[in-house]
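Below sits a lone chain in structure tokens, taken as the form predicted alone.
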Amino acid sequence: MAVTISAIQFHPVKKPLKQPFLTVLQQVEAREATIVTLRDADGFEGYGECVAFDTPWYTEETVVGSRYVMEKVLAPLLIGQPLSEPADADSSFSAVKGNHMAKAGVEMAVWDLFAKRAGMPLHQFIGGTSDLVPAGVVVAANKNDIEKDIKQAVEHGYRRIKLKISPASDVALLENAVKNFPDTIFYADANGSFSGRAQKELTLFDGVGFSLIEQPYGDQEWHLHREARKAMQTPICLDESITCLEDVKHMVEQQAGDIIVLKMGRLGGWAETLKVVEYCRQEQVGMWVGGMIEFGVSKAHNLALASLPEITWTGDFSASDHFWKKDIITPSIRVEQGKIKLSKDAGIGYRLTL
């Protein structure tokens, strides 16, 4: 039976972070996003979240620009149109170039709605096999008290910690920190900061003990990632380089990485993301789900994604109170014994508290 979307609403949300989130690209002190609510003719609701930032420091999309595209371009393409399956929304948007985060914000709500109509949790609706997802957080690595922050994260139950690194990072300090927490999995995220630097500066980090190094070079510097992969024992993971299925195919052809970060906002939503997952399964490419300092709606979608059996690396999943004093969903997302238990309720399993 076809589903007809009868109404779409867009809710701006802005909250200060409990503490600034620092990368080599930007320091984020407050987060603004757009929550998408859509309804069908039978009264079912679906929730999505557009994760564009307020300025174009991460991608070219912004909160204001993506909201305009969602309201003026995407919504008219969807309202009143019969959808036989949630992937039809992606097909409806195919004539619109780019604007992946805007598309994802709306398309995610369609998948939530379809799961609710089916009376199934979203993670089961998309074929997930686990109702427990390992939790992981990010810690800035450019300060002398890094072990204090790592210890605090471990005490809160996190068993995977991602450290932000750059050519200015103290390698000896990092190596000592990793050694002092032998039961913790450590990733390193460079956010492209080694672009323009000699490869030997990156290889200094090869002996630290990281499980992977994420995006050492620029998003189009495939040859540098290929050379780093050849020269280093630590697996190379690509994040900003991956915006569509073709990018993953290019990475495999160029032998430029071992692992990718899945971010639905950057890929354009569920339909494209699931194509990427299937391709990576076939090609035996490692995957994990990355965070965007998002609110609970986007995080709930990401948790459902991480329940797929093909995704074996621990992603960026923190409790609701990690970034915010109060999230926009209820109940709160909680970390217990290093994992997050997925909701058994239909759809994303959470209610909005805007």
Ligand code: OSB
Given for the second form:
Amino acid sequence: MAVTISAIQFHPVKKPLKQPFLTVLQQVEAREATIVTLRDADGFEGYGECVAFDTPWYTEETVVGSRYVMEKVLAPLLIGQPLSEPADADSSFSAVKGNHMAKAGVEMAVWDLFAKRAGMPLHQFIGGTSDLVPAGVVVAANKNDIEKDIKQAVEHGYRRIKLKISPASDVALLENAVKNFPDTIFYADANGSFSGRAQKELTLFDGVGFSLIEQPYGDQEWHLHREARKAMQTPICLDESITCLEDVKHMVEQQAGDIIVLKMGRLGGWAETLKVVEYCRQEQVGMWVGGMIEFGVSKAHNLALASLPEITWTGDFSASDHFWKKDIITPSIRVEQGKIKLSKDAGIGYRLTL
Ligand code: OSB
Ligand code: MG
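Instead of the form predicted alone shown above, give the structure for the form predicted in complex with 2-succinylbenzoate, please.
Now the complete complex, all chains and molecules, led by this one.
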């Protein structure tokens, strides 16, 4: 039986972070996002979250622009259209170029609604097999007291820590930190900051002990990622470069990376992300689910994604109280013994407390 979306609402949320989030691209002190709620003719609801930032520092999209696209462009394409499966939502947006975060914000709500109609947790609905997802947290590495932050994260139970790096990072300090926490898995994320630098500035980081280095060069600098991959032992992982399935195929053809970061906002939602997961499974490309300093709705969708058996690397999954005094969902997301237990309730499994 086809499902028809009868109403969509957009709820702006803005909260200060407990601590500023530092990257080479931006210092984030407050987070604004848009929560999408939609309803079908039978009264079922679905929730999504648009993760565009207030300015275009991570991708081109913005909070204001994505709201315009969701309200004026995407909502009219969806409302009243019969959907026989959740992937039809993405198809109904096919004439709209780009705007992946806006599309994902709306499309993810449709998947939640379909899972709720089926009376199933979203993680089961999409074929997930695990209900315990390993947690991972991000620590800014451009400070001298980084070991204090690592120690704190370890005490909170995190067994995977991602350090933000740049050509200005102190390699010896990082090497020491990694050595001092032998039971912790460390990733490095450069957010493209080695662009325009000599390769040897990057290869210095090869001996630190990182399990992977994320996005050393620019989005389109495939050849530099390919050269880095040849020159280094540490696996190269791409984040900003991957905006669709074609980009993953390009990465494999160019031998420009070993692993990718899945972000549904950047990829445009569940439909495209599940295609990417299937391709990566076939091509044996490693995968993990990346964070966007997001609220609980986006995180709940991400947790469902991470329950897929093909996703073997630990993602950016921090507890609700890591960034926020109070998240916008109940119950809140908790990390226990380094893991997050997925909800047994239908859909994303959390209620909104906007
Ligand atoms: O590059 O992975 C990134 C947050 C916002 C934008 C880009 C990135 C990040 C993170 C993840 O590093 C932070 C998180 O845990 O949410
Ligand atoms: Mg990244």
